[in-house]
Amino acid sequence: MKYAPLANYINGNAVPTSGTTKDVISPVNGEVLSTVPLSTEAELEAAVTAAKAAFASWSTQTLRQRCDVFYRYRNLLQDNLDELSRICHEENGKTIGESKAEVLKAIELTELACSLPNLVAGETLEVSPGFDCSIQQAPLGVVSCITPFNFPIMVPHWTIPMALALGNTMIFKPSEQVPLSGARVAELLTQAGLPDGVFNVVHGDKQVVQSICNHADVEALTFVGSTPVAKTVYAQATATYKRALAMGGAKNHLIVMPDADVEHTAANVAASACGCAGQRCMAAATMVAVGEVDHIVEQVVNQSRALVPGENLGAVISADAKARIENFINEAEEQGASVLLDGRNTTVEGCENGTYVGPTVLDNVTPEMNIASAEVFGPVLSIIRTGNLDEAIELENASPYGNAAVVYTQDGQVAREFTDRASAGMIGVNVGVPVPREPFGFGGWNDSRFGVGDITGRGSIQFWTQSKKITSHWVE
């Protein structure tokens, strides 16, 4: 194993499991990384325990206090560029520049936290003479963090820096395929001077998840997974009364008008469909051909091809996934897609153990087939014809997801008719995978999130916190 055999991070320390352990096997070239804890609900415990006793004191430090331990694990990150970059390739498969990517994000996210004195620093109003009301953010308590496996660094910061900057304290459950860099992350911070107890990681698979939602010292979770799991979460988290929001899969459509621009366009949807292997909620699944855009196509097609796996393209998460991926692929083709550009049975010379998808681009599907509907989560770009806008949209909105919807064009009513229409939290005018920048928050619509609110940006404070409201009478 190039890693040691982790294990759990509680109040601090590191302890070792009571319970069976699994393989991290990297997507790279099937090395086997290290060994995971599955975990019993006697670790959860013990976890929940620390960070239950760490509360009193975390959450009573100033704001300011607690971002300063933000401020230097934000350094932290930036100095660990490098090492966390290449950790994420190996356990997640996805290139060192977009794992790069990742953690850049991850310091965007952090420095957002780091902010929060300036983004709550509360109101106080005299509401008649000798009457003062204010209003302060308090923390909920005990919370957790449940993540995927796709994004192993970005996704843990969408909730990690806003959370505990804001006096909570947590349960972190990465996904067991990418359990590497979430332990790093628990290193950083401890050596950002995060106290003992204020952050813990528990391993596992979905036993753990499970106990987490039942824990009835849990306040409030963060869960990002596909749409059936979110569901389940979300259930079974409000059914113990716990705040909660569950992000889930999509099935994002691109609209293309005749008139978009041809080299912006085909770069922009080859990009969108195949970053990341496709292995993102914000993914190309549906180009949405409008009327004559034959030419765009062939772009598309072109610049997809020059996606070569190994090199700029990485390798999806699993040989399961390969399998359903490529899957995917035989039914459509059955079903009379075209196969523009096939991805299926790709090795990479030097990593034939490795789990590769090559680019994928298939024409002339129709909403009936399967793969117009369901999330296949890889490299593949499907292509449905339309005749016109109206169709384009009325296609968009019979998804049941609405994570991302785009439209390509020259032309600003087409744009504003689109964006005014779309059933989708995040859209895209030229812009292939729209997620906000900070504080512009990232959530989607339908079933691509159960609970209210998003889960990045200046709405997640209240989704981290309970006002408190203040009225004061002093009598002369």
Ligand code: NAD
The other form holds:
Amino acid sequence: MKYAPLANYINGNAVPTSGTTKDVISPVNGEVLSTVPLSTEAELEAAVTAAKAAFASWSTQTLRQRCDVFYRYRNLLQDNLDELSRICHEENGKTIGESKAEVLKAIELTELACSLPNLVAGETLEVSPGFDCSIQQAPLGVVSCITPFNFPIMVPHWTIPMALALGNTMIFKPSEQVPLSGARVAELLTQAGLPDGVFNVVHGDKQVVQSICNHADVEALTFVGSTPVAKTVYAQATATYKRALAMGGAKNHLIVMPDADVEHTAANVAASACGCAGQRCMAAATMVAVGEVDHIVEQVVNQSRALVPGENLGAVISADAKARIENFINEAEEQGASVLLDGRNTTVEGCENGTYVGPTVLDNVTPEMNIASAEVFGPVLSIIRTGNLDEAIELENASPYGNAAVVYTQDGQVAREFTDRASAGMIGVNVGVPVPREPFGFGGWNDSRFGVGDITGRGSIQFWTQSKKITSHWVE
Ligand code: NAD
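Having gone through the form predicted on its own, I am curious about the other one (the form predicted together with the ligand); can you provide its structure?
Complete assembly follows, chain above in first position.
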């Protein structure tokens, strides 16, 4: 085993589990990296007790004092960029370059939290002669952050810096498939000066998630994961009157018009479909080819072929994921899709126990095929042919999801029509992965999100706080 067994992190201490554990296996080469605790309700209870106790003093520090911790933490992320990227690569399987990009995004998110003193300066108004009204944003209490496997560092940073800098204390439950990055984040937060008990890591699987949802002392949570689980978590958390935001899965459509720039579009579509081995909720799953675009399809295949597993294309998370993705390709082929590029049965020399799927391009996919609507979450691009922009937009609108939608065109009116009519929270015009930079918030629509608002950006200030309105009148 490459690393020591993981422990929960409660009140500033590593607390070994008394219960069961699970192996953490690297998708890169099948190596057992560590073991992760599958925590019990009692272990969660200890973490909530610590977080509740820490809230009293953390929440009464000034915003500027709390942000000082995050200035130092931001620099620690930068100083430890190489180590964090290596851990992320080992446990998730994405390339080192993709892992570095994740850490850089975490730095960007931390910087937004550092700017909070400029964003939440209060308001005061004399509302009647001698009567002043002012408004303050107060933290909620103990909150929780539950994350998926595909971004072990970036997705937790959608919530950790903001929620904590705004004065909350936290129980973090990372994905049990990629728990090592989160464990290192806890150490760095402590090194930055975060007081004990403010940030606690409770590892585990669905049992501990259910316990978090049911816990009366957890005031709010964010969840990121697949749509069926997001729905359940949202329902359970709100049933106990928590504030909840649950981000779900996706199936993103990239509309390619005949006038699109060939080289840019092809490179962009291939990168969007296969980056992070297709395991992104913003990945291009479906290219909607409008009219005569064979010349672009040909280039998409060429660009995709240039992605080499184990070199510039990472592994998928597990053997189960590899089998699931290959089954989707088999089924689509049986139903009549043309396999223009086949990533099945891929192995990487020297990493024979790794779990790789090569870049795959399927043409002539029809809306009735399972692969047209299911979230594949692998480096697989489905191409659906349509006659015109209207049909393409209808296809996009028919998807139950709504994270990203993209159009490639050189015609401003087409772009405008698409951005007006697409049913998704994040729209790209000639941009294949339209993740907004901060402070523009990240958030989808429809079955890609349950709850209100975006998970990052200015909107997250409202999510992690409650407003206190003070009316004052000083009588002489
Ligand atoms: P997942 O839903 O299997 O797991 C997410 C988290 O929920 C993990 O921490 C896991 O331990 C826990 N969990 C799993 N099953 C549970 C259950 N039955 N009850 C309670 N908790 C449970 O997701 P994943 O496979 O880790 O991640 C991939 C999914 O996440 C994809 O669907 C992807 O689209 C989605 N995702 C969405 C966004 C977004 O912003 N919309 C971002 C990243 C990933």
